[in-house]
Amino acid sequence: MVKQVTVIGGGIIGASIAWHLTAAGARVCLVSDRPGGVATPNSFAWINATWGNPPDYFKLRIRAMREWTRLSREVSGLPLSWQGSIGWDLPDQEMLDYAAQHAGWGYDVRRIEADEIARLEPALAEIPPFALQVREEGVAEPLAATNTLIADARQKGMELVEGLHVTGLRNRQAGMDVLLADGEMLEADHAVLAAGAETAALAATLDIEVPVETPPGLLVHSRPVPPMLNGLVLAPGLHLRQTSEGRLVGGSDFGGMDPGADPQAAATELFGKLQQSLKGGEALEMEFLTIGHRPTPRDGFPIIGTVDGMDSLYLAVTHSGITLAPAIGLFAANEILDGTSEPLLAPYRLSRFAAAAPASPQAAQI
């Protein structure tokens, strides 16, 4: 029997899950209050498995990087670039420890010296004595990638409902009802809650507690200019990349800084740092700022999977949507349609928060 699945959330996670379900033969309806979601369009868009994460999470992230390559073969036009990164945003010894650890795990990270940094990124105004290069890291332009997945899924038969707000969920014996603001209701065998910052409120309509926070992150965006950067640049206090349109995007780190009470003033100061970091940077002009609210589970790790006692509801919420999207989409489709259990997702079920055990170590917000 073909399963009917309603996916709630039009960001990169919802789009990937909806695409994979549709490609696997399910009848899918994607409900998107806002095209592209809320967090996705405001993402730094870095695909990585870099420092600060324990081995299990590294394995999930490195698998997700491989799934981006697979997905790009299956969906033409995905705006994906494996441009690599150069970073020196840790103290020297921590950088060296990270490089040794991750190289031992199979990550393509290596030390490079000042002369090579200058050759790879000649626009940098100041060159550190050494940095770490990861050639396998990249970028997926977030809104364009989301729209490409949705368009391809629609060609494969997915239904898209845009501009309607989901107000709640109602469990029934053989499925889930999705309640809409206009009074309509969508019936489904399964509902996927991939609504980012709204996940907790919607889950609460089923008396399910999903511990998610939504910290703000400010990024600044320049007017488009000819190419200045060849890859991601991760300097202390300033992470930079250049979009396919030529805009330079900067944040105090990839997640963006707290905008405080005066976001415009914070953006002006941040853009000044961006200008100072590049040769000829004084000619750059800030075009706009963005403030993204990143859905971040309480312990920093994803929440993925069905809810105990409610098999018709599948949760998918993570602060690392750009990196993890293709793997989460593939795994979610398999678990929903085949009833399988993906081993890489075992540490990331909602049930871990109910366990009477000490809190999990904090994951780096990457």
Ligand SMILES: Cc1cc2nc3c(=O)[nH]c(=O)nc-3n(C[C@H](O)[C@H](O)[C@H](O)COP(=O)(O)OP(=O)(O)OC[C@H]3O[C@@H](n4cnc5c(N)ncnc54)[C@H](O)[C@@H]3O)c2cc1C
Second form
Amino acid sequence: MVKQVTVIGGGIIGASIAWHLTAAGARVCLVSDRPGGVATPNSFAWINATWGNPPDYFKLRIRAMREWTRLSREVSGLPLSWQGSIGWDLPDQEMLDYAAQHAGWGYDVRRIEADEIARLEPALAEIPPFALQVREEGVAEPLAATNTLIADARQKGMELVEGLHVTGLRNRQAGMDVLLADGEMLEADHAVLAAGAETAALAATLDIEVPVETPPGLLVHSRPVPPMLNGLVLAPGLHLRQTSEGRLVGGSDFGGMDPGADPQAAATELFGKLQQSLKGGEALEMEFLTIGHRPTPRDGFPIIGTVDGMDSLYLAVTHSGITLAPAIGLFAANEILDGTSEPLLAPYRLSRFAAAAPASPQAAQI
Ligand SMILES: Cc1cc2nc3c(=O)[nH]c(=O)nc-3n(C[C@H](O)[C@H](O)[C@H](O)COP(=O)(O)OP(=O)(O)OC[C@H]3O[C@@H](n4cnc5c(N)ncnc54)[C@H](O)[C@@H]3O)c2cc1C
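Instead of the form predicted alone shown above, give the structure for the form predicted together with the named molecule, please.
Complete assembly follows, chain above in first position.
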């Protein structure tokens, strides 16, 4: 029997899950008051499995990077760019330790010297003595990628209910009702809660506690300019990339900084730093700033999977959603439709919080 699934949330996570469910033959309805997402359009959108991750999380992230390649074969027009990164934003010894550890895990990270950095990124105003290059990292333009997934899923038969607010969920025998602000209700075999920062509030309507924090992240965006950068640049206190439209996007790191009481002043200062970091940077103009709120589970790791005792509800909330989206979409569809349990997701169930896992602020950065 064809399963009916309601997916709540039209950011990169909900879009990917809905796409994979639809492609696997489920009858899917995606409900979102803002298709394209809330955190998603304000993301730095770096796809990586970089430093600071314990081995299990590294495995999930590197698998997700491979799944982006697979997904780009299945969905035409996904705006992906495997442009690679150059980074020197750690103390020297930490950089070398990270490189040795991750290279040992099979990550394509290598040390490069100043002359090679200057050749790869000639627009950099200052060249460090050495850096780490990861050629297999990239970017998915986040809003365009999400909209492409939604459009492709619709072509495959997915229904989109947009602009409508979900007010709550109601568990019933062998199914889940999704309650809408207009008083209507969507009945389904399963509901997927992929509502980003709103996930906790919606789960609370079923008396389920989902520990999610939403730190703000300021990024600055220049007016589009001809190509200046060839890849991601991760300098101390400044992570930078150039979008496919030609905008330079910068944050104090990829996650952005707390904008404080005066975001415009913080953005102006940050943009000044961005200008100084590039030859000819004084000619750049800031076009706008964004402040995104990263849906971040309390211990910094994803919360993915059904809830114990409530098989009809599937949770998917995470930071690093741009990196993880294609793997989460694939695994969620398999788990919901086939009842399988994906080993790579085993550490990331909601039930771990019942055992009060210690916080891992380092992982929460990534
Ligand atoms: C500044 C910043 C930088 C980041 N950098 C990176 C990075 O470099 N690499 C990386 O991998 N990740 C990064 N992230 C994290 C990544 O962007 C997020 O993990 C991801 O976008 C989360 O996607 P989502 O779909 O879960 O949430 P969202 O994009 O927030 O989408 C939530 C969706 O749920 C819908 N919704 C919510 N409540 C309701 C309701 N009641 N009714 C109807 N619809 C509802 C919304 O309309 C929206 O469509 C960054 C995030 C930020 C903010």
